[in-house]
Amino acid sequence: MVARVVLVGAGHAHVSLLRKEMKKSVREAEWMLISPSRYQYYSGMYAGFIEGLYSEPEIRIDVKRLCEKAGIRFIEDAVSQLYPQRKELHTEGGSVVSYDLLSFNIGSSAAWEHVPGAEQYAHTIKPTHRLPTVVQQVKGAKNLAIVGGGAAGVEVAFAFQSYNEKHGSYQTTSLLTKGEIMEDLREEDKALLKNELERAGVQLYEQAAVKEMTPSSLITRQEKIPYDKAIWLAGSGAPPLFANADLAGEDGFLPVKHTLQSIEDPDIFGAGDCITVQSHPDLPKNGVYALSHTPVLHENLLRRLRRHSLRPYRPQERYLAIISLGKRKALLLYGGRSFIGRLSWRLKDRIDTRFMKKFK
């Protein structure tokens, strides 16, 4: 009987794996991908889409079409329950899917569970297929609040401010972070970002952890910040799926070995934001590391099918980061150096568009 490999989620690692499988004429197993949407939106181009620099088709991957070209079955549904003992998945649509090998690349969820009112009043772009809808819902807000001072929050704040200015909208964009803005940056780079935010007209609130949300105010320890629309981009929450299946680690994510294989179940693998690599627990949850998982994940799924020893994942020590600052301007960070300006944005645009062309 042919073994079945089920991929849950269409994150960076899985869609890149699909491209590798498209090149094969003969397979050792039946492959299947389950995702709640046929489209996956590329996070590197969110800000450009918000600002109006890219159209929706330019920033999305048609996962269903990719599966069809690869000869892989696609199921447009969300997994609701996992039963490792029975090797079964249950979906929200009522399907029961069996597997021999399983891989998760489902991203993270909004980390707002300890903030009263946040789930009720804030918008989230997780999962990613919510992005176009949320952008339309918050455009035109007189007081837009972005909660989260990481790279995503910074880029989205710049993007909305640029969009508003371009369309003659005189709205307030506020950016709130519980600590300092992009805390892992050097002090001089933080100062650069703060200066750019001030020049753009974004109101930055540092040391402003949100304790509660009402329909019109974000309540911190120091003050109440008015808003009429808010986007929650603070932190990464663990998907409940793993805890419900008794596979979650202390942080709620799927703990995996250096082979990207579940610590609890050797037939379950994972990649991207939904996992914690046991040997590198502090790795940032971002697209760079999700993509770096791809070759090891793909090879180890095949090796597991063949009952061969697995290959270790070794994360890169440093990587290029380019933060969009709106108006075709960006901050480039690499190896302790930083560059700001239009040339940085042009490099980012080139990298992002080249990546997306692989899936068209």
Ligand SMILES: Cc1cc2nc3c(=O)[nH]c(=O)nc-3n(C[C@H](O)[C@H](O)[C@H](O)COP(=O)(O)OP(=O)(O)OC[C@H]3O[C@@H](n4cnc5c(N)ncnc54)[C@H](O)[C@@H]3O)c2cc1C
The other form holds:
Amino acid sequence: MVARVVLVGAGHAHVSLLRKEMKKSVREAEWMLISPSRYQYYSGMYAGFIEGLYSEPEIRIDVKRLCEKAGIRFIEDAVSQLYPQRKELHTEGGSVVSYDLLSFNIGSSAAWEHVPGAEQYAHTIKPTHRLPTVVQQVKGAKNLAIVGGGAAGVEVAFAFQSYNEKHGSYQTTSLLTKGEIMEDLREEDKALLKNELERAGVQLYEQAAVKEMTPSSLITRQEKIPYDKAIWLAGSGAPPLFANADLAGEDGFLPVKHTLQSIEDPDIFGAGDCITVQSHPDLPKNGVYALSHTPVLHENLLRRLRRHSLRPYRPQERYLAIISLGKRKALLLYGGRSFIGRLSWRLKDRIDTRFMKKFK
Ligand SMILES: Cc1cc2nc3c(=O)[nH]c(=O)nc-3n(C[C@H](O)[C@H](O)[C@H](O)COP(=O)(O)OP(=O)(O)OC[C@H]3O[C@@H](n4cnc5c(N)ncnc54)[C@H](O)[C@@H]3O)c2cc1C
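And the form predicted together with the ligand, for comparison with the form predicted alone?
Below: every chain and molecule of the assembly, starting with the one above.
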């Protein structure tokens, strides 16, 4: 009987694997992909979409079509439980799916950090297919609050501010962060960023960890910040699936060996935000690293099917980060260097549109 490989989640690694590498693999097993939406939204272009620079079709990948082209089955559903001993998955839609090999690329969840009221009152864009709906629900807010001062929060704050300015609305955008803004940046880059936020009119609150959320206020140790809509972008939370299946590490994510194979179960693999690579536990959780898992993940799934030895994943040490600052301006960061301006945005635009072209 032919083995069944189930890909869970249409994250970066799985869609890239489908795009270029499946043709030679489909004959070796029965492949299927399970994800809750036929569309996957590309995070590099979220900010441009919010600001109105890109349309919805420009930033999304049609996963169903991609599966059809690759000759594999697409199931529009979310996995709710995993039973590794029985090699079985249960879905929210009530299906039971058995597997021989499994690969997770399901991203991360909102990191609510047990803040009372947060899950109830704040919006989250995870899973990512929620993005267009959330953007629609939040536009028009008089007092928009973004919680989380990492790259995602910064980009989203600039994007909404630019959108509001373009549309002549008199909203305020607040950005709250529990420490400093983008803590890993060099001091001079942080200063540049703060200057840009101030010029854009974004109200920045540093050292402002939210302790509680009510329907109209974000409560920090120092003050009550009013809001009428809020987006929670504070870090990456672990998807509950792994803890429920007794596969999670201390951080709640799926711990994998350098072969991207679960340390507990040799037939389970993972990629992207949902894993912690044991040999490199501090790798950033972002799209760049999620994509970098693709070739090793694909090859090791095939090698596991053939019972061959697996290949190690070696993470890149540096990566290019370009943070959109709104109005076609961006902050480029690479290897301790930084550059701010329109050229950075043009480069980001070129990289992102070129990436998306591959899926059209
Ligand atoms: C506003 C914003 C801007 C960002 N900008 C950038 C950027 O410019 N560059 C960058 O590198 N990173 C960026 N990031 C980070 C980036 O979005 C994530 O790190 C990246 O998307 C993680 O990719 P992934 O492949 O792990 O999963 P994701 O891209 O999150 O995809 C996960 C997939 O799994 C599906 N899924 C989830 N749960 C289940 C389930 N239970 N069953 C089945 N399927 C499931 C989801 O629907 C989705 O299709 C940004 C993040 C945000 C929030």
